[in-house]
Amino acid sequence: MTAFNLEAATKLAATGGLSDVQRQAVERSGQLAIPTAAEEIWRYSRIAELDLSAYVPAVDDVAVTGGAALVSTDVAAGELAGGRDLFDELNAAFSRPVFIRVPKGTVLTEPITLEHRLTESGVATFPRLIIEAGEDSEFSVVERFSSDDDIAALTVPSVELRIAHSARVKYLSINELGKKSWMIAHQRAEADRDSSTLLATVSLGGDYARVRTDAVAVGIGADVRQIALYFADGTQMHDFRTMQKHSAPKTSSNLLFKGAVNDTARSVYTGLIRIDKNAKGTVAFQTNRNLTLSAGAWAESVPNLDIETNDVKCSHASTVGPVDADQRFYLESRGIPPEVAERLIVLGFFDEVLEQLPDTPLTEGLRAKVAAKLDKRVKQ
């Protein structure tokens, strides 16, 4: 942790210097320890393998396309909030935030895209994105994280979505990091009255990739959907922690996470639907499905409910298992080779998520990239 100090934060600060909020985050981070797997929110994780002393903080290399008049990097004093753990504080301290502010009634036909590229080993970057959706606005935002396989780096991204009355917002995070890079991400969303929010994640890369999502419906009639596709092979691990919180009446949420693990890869999903006492009329669903494609692969799925009122409709479901034998037999009985049959089944399994992703140039090739992972398995 010696590299993550006030001097380093000052050097990385944007024009105008380090803000008081950032300075305070540096001080708090110095008093916090790395989390452990003994904590519920980190259970089953590989956090014990992280050696922060192997990294030094660096500026996030981000390229922004679209919405030029709506994107800024001006840091207003006090606008950066502190976090909940060490990684939230480090992000607040060492980030150069990007703000997307879409005014009331604005409809964007083209997505705003942010591409983060890790090009140097031994560095830690802290991307921070704050999205403010004005009343009755409509738009999509896509973030992509990538690196080459020989880059051993750490990225700790944070995104905050503030969704106003009747706004319609889609957000997608795409992880295509190399085999030696780590990601520890935190997504937060607050959805106001009658708004519609989609939080989507596609996770294909990284050695260890973790995404924590806290989505809160704070206004009557708010609707929040969460979807994810993840595919881990080799020794990868993909780790998801979700919260669907309902703080207002007649809100709704629907979560669908689908993953596959191959070789000796691992995945973890733990999720919680929390319904407050005054959130009557809430409808909330949580579904996690996992395919284990080899004997050495492992997946953990732990859905939970915490309901403090009646007059609600909630359910959760999870599955972990191999490719369905009946589906495989059906295809093979019609002359389809076993490896092709399994490829078709897995791609069909993921289609339910792929079809719900925002329609952007960065999502067009995702199905082919999933297929490429399956093809690599066949060649092995």
The other form holds:
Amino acid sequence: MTAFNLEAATKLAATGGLSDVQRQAVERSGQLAIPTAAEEIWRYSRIAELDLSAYVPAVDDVAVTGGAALVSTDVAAGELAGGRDLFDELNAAFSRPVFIRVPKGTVLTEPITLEHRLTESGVATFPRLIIEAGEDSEFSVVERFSSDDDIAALTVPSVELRIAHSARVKYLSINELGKKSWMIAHQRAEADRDSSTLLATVSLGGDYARVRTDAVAVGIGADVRQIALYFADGTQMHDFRTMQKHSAPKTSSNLLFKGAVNDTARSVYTGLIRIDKNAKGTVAFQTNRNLTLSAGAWAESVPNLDIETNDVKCSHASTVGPVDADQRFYLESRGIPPEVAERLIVLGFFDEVLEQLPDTPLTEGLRAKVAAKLDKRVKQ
Amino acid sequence: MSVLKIERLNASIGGKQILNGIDLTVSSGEVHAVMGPNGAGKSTLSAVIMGKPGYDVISGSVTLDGIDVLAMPTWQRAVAGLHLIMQYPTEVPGVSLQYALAEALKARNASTTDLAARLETEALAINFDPRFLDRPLNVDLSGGEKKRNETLQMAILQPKIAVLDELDSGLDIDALRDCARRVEQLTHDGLGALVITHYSRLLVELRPDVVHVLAKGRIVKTGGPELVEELERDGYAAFAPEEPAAATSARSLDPFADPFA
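Since the structure above is the form predicted alone, I would like to see how the form predicted together with the partner chain looks, so please show that one next.
Now the complete complex, all chains and molecules, led by this one.
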């Protein structure tokens, strides 16, 4: 961990220099050990395989499109809200945040996109994005993380969304990392009164890619949707931790995570719906569905509810299993070959998520990329 | 001219023998009705012909124009010219009718040009609402719409021989007429149909050339259309006397009875 020191942080800092918050974060990160899978929140993860000494911190290579004057870069990192673990501290210490501030009443018809590219092995990047949605604003933000297959890098992205009264925001994070790269991501959202938020994740890449999402409905009537599509093959692992927290009355949340695992790939979904005592009249749903496409693949689904008031409508559902035999037989009985039938069924399975993604240039090719991953399998 | 020939067919499910030596031959343009009480093996027969997983053929043969059907995987049976209309069509979320049929035609090296137009024409022919054409297969369709959908698929895929497994179940009288008439037209164009049914009401619209009574896994009687009337009058009791279910099935031969009662 020696490379993650004050000297490196100073070098990576924005033009204005290292902030006090960052300096403290460097210090604190130096005192924290890498977590272990014995901790509940890292259960089933591959965190034990992480060797931070294999990486040195580096500047996040990000290209921002759209948003114009609403986007500011080269700003000193501030304090992260909420609880912090080692990766939050490292992110605070070594990031050069991007701020998106959309003023009250502003509607952006074009999405703001951030393309993060990892081009060098042995580096760790700490992308950080802060989105402030002003009252009654409406816009979409899409981030994509990518690298070539031979690049063994680590990226530890963090995004914070602060959604004001009646704002309507869609955020999508796309993981198209190469086969050797790691991702440990943390997404947080705070949704105020009558706002409407979509947090979407598409995970196709990475060796190990973890996304933790904490979404809190803090204002009465706030609505937060979370959706994800993940598809791991080879020896990949996708790991999700979600929190749907309701701390105000009449709030709603709906989560739909759909994944597939093939070859000897693995996936884990662990999600919690937490409804505080005062969040009366809340509606919260959580659905996680997983397809296991080969005998060696493994998927785990762990849904949880923690409800402190009676006046709620709440449900969770989770499934793990192979492609439905009846669906397959139905298509085959029409004369569709098995591999084509399975491709149709899996793409159909993912369509429910794909059609809810914000409409952006980065989203367009995703269905074809999922199909390509399936075709690779068919040829084996 | 095509011939589906079933000879001495014995089959089981989960180790329990259901079919006990079925002999049946269906040729192009013919309508064969297979009638029988619940548990006679009607659905097993259709599943075995199409190769549904879970069913084991113990002995016997099924050939289409001399080609061994039982040696083929399900999809190749369909490409060879067999078709199954299912009693309970499976919902396939996210897969539209048009998309599935395009793949099915591709597997037959058949043209997919004008598929959308052909679908519209077929939909109109059987009063199937064209807005259902873009829906995922069978999702959120009523019983009648599902069977119209099944009939429409068959009309597009143009099989040589089709097995209709209780096309009439879950159908209201209008849908029954629409589906039955379309099937009848297709038989005039050469389709051979093996119509499996519990009730006679389907056979009013879709007139059979030959009627077989299936009981306890074997064909116990074969005759002309007059056999339908005989069954309606006397029930299945004569063919499966010791079956307690047979006594109740006589009562439910009423063509207007609720098939789910």
